[in-house]
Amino acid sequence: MDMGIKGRKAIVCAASKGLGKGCAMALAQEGVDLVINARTKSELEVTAEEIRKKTGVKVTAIATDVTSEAGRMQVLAACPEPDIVVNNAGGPPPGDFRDWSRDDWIKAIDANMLTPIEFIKATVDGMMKRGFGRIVNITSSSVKAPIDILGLSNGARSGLTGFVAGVARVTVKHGVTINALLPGQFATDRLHGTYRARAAKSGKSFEDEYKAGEAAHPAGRFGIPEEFGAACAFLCSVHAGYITGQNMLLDGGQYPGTY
């Protein structure tokens, strides 16, 4: 299927590796001129040489941190008319909500909530007024179905996707639509150092833990990166145009639920 957007302009978030590279990745595939941007300028001029010669689009790497004013101000400046934004950050800590200070919630507010926010707010208008617009948070299958441990991420997560149940039911018939992509357990470097440190607690190894992992999965593995960037780049398509404040989970049947 043609996507349609071959020649567009995309600003992807955290797309050095794991699921933003893989967003990037599946962009770049359908013809679309990147703008990406991590914190590590290693990873990411890595990545974005990779992208450049499997796909032969621009790529502009901009290592910077996004949870700033200044660091969204040079991913902008790099391209200040975006057809497509995916917004993407790490996950907050782990932890007991009782151990969180105020400064540990506006850490992850400001990461999961906030910078989504900022960067929408910077190029929804000039996108409604071009009269074509993708952007597509990449939050967590947590908001779908909250996991304790993760509750700054919880919060922090399913207050984006509050603001944007409205905002997208208003940018829609601009031709501009804002979605979000909820991943359950992809390979990904984050989830193998969960498993190393499961296996460092077990005393088993590293292998052993992943495989059972995966063998208590109902779809019997994880996910991959390419897979996730493959709806990342339908929600981005022409075809996605009637498809908006959406929350699409993308965890191989693990949330047990009929809705």
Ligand code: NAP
Second form
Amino acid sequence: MDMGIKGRKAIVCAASKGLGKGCAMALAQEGVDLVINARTKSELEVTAEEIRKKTGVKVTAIATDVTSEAGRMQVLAACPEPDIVVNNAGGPPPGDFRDWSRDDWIKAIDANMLTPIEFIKATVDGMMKRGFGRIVNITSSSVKAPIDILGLSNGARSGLTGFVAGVARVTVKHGVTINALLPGQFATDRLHGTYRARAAKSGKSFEDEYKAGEAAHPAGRFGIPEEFGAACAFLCSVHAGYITGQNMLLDGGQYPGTY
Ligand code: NAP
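Please give the other form, namely the form predicted in complex with the named molecule, since only the form predicted on its own has been shown so far.
All chains and molecules follow, beginning with the one already shown.
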């Protein structure tokens, strides 16, 4: 299927690896020029070159912390009029809510709620004026099925989800959709880190914990960033203009509810 977005411009945040990279690669495969971002310059440059070589699109790499005002300005300066914005950043750490200070909460809210809101604020009016725009927020399955030790994520991402629910109904008339992709368990560095932590706690090997996690999953495996990217490219396509304000769970059937 031709996604109809060849020649469009996208900002993909936090995209040197994992789900952000999956989205960047899938958009590039559709002929979208990219501004990609992450904090570690060396890794980001490698990813940018890999995408250029595989797809031939223009890729600008901006090594900066997207959760800072200065970082966002740098990214927006490289692409002031994007047609597509994929909002992403690292997730907050797990823990017990009794241990979290106000600063911990502000950090989580900054990264996983206010940063995407700032990007929406900076880009959505231009998109509406031009009559086309796609904003995809990478959130988490924890928005739909909270995970107790990820309270910072549950809370901050739910705030973003509530905000977007209102705005997405206003922008759609002007060709601009805003949706969220909710990853379940995807095989990325972050997930490997989670299983390394489980192994350290249980005394089992990483391989045993990881295999047990896959075996317990309804799909018998974890998702891969390419699958995530493909869903993102579809949401950014011309065919998805009637989908807005939605929270699409990509979890291989792990969420047990009917709705
Ligand atoms: P990942 O493989 O660890 O990749 C994270 C990417 O984000 C890297 O490119 C990292 O590069 C970049 N990054 C992190 N913080 C950043 C910042 N402040 N500014 C700019 N770039 C930043 O993680 P992932 O699995 O793709 O996860 C992406 C998001 O999805 C996270 O918010 C995560 O919590 C959420 N999520 C993931 C899963 C899963 O199963 N993988 C499930 C639910 C939710 P640098 O470190 O160099 O900046």
